[in-house]
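A lone chain, given as structure tokens: the form predicted alone.
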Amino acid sequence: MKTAIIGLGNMGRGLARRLAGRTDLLLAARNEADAAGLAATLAVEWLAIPEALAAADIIVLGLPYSAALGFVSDAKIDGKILVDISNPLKDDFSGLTIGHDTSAGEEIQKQADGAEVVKAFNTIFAELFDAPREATANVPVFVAGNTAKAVEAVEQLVVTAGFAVENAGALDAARLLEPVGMLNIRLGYGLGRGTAIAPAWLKIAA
């Protein structure tokens, strides 16, 4: 399956570096020169955003929540798998703008009628993409979505990117995963733990 990363901020660029040469990847951004430059560095394809959307089977929205919400409202994405990596952060990063009874993932799904939204990668910092692959092999990426086909495709993407899969169930699990992402931000920045951290679930032997 062909994967397009739309938006090349820290998360998009980091994921692109992890996937380059390991999957059928293309890059796209509003700044086409930036997309072309990174694509040349990674020896992958780049396209203008409309062409990238048409060509890809999986579309990673490397965009902040509000930008992702607006983007999917206008984009031609019927039949596509959309990977939402965002957290609905306040401008000052002090908390989330929505939660409990909905989530960024679910709100994006509402606007992306005809596409399948899968939540993933929202609980890790971009800096982990620069760590050695062996250091992240057991770091979980929580994945949540409503159809087995879409979830399985994103799980494969997670493994290809060098992380472990933690299946969190249906897309409404994003209501829980986004606060976990916020907790990671608070620990990393607010409490000085740094960005080389990630949440994980441990099974204790009986």
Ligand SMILES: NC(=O)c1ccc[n+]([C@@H]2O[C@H](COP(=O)([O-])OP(=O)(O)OC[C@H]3O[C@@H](n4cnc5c(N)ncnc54)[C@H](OP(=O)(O)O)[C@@H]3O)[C@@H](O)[C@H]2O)c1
The other form holds:
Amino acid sequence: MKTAIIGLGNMGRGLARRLAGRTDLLLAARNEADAAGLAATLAVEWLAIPEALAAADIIVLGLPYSAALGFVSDAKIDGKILVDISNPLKDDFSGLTIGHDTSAGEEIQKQADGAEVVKAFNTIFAELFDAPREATANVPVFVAGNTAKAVEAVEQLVVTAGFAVENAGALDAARLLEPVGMLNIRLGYGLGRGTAIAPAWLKIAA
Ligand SMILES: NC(=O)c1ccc[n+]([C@@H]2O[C@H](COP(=O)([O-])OP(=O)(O)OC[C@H]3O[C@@H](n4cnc5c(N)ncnc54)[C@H](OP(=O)(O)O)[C@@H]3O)[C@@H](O)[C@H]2O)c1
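Alt. form predicted together with the ligand, vs. the form predicted alone above:
What follows is the whole complex; the chain from before opens it.
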């Protein structure tokens, strides 16, 4: 399986550093010099965005939600697995722009009906990608999607990136996961806990 990361901001770059040398990876960004520079540093392939979309089996959308929505509606992505990592944040980071009866993941899926959207990584601060792998091996990445094949492929990517999988069921779980991402931001930034935190579900011994 070839994975393309489209958009090389904080999340895209961090994930690229975790995956480089461990999976068949290629990078793409609208600023091609950025993509070429990071690809050279990490010794991985880069391509222009249309070629990257064509070559990849899994496409990680390292984009803000509004950009991801527009991006998928124009892109040739039929048959691809799309990884939506977004939180649909208000401009001032005070809350989410959508929720309860839909989610960023589901809205992206509506615009990409020939592709399979899988929600993942939205509760992981970008800074965690720079932590030692052993520090994140038990940190859950919540994964939600509608088909087993796509979910399993993204779960494998999560493990390759050095995290643990917490399967949250079908894609409508994105309605629940995006508020968890927002809570993480509130704790991390608003309430001063910092970005070396992540939500996890505890199993209490009976
Ligand atoms: N940062 C976090 O800790 C964190 C945690 C969980 C989830 N997320 C989610 O992850 C996603 C990325 O966040 P980030 O922090 O990495 O953001 P970021 O640092 O601002 O990077 C976003 C990237 O998207 C690119 N981009 C924007 N519009 C585009 C378009 N129309 N076409 C192609 N590329 C476009 C930008 O390219 P240019 O450089 O050319 O502008 C930039 O490289 C967001 O949806 C966010 O909600 C972030």
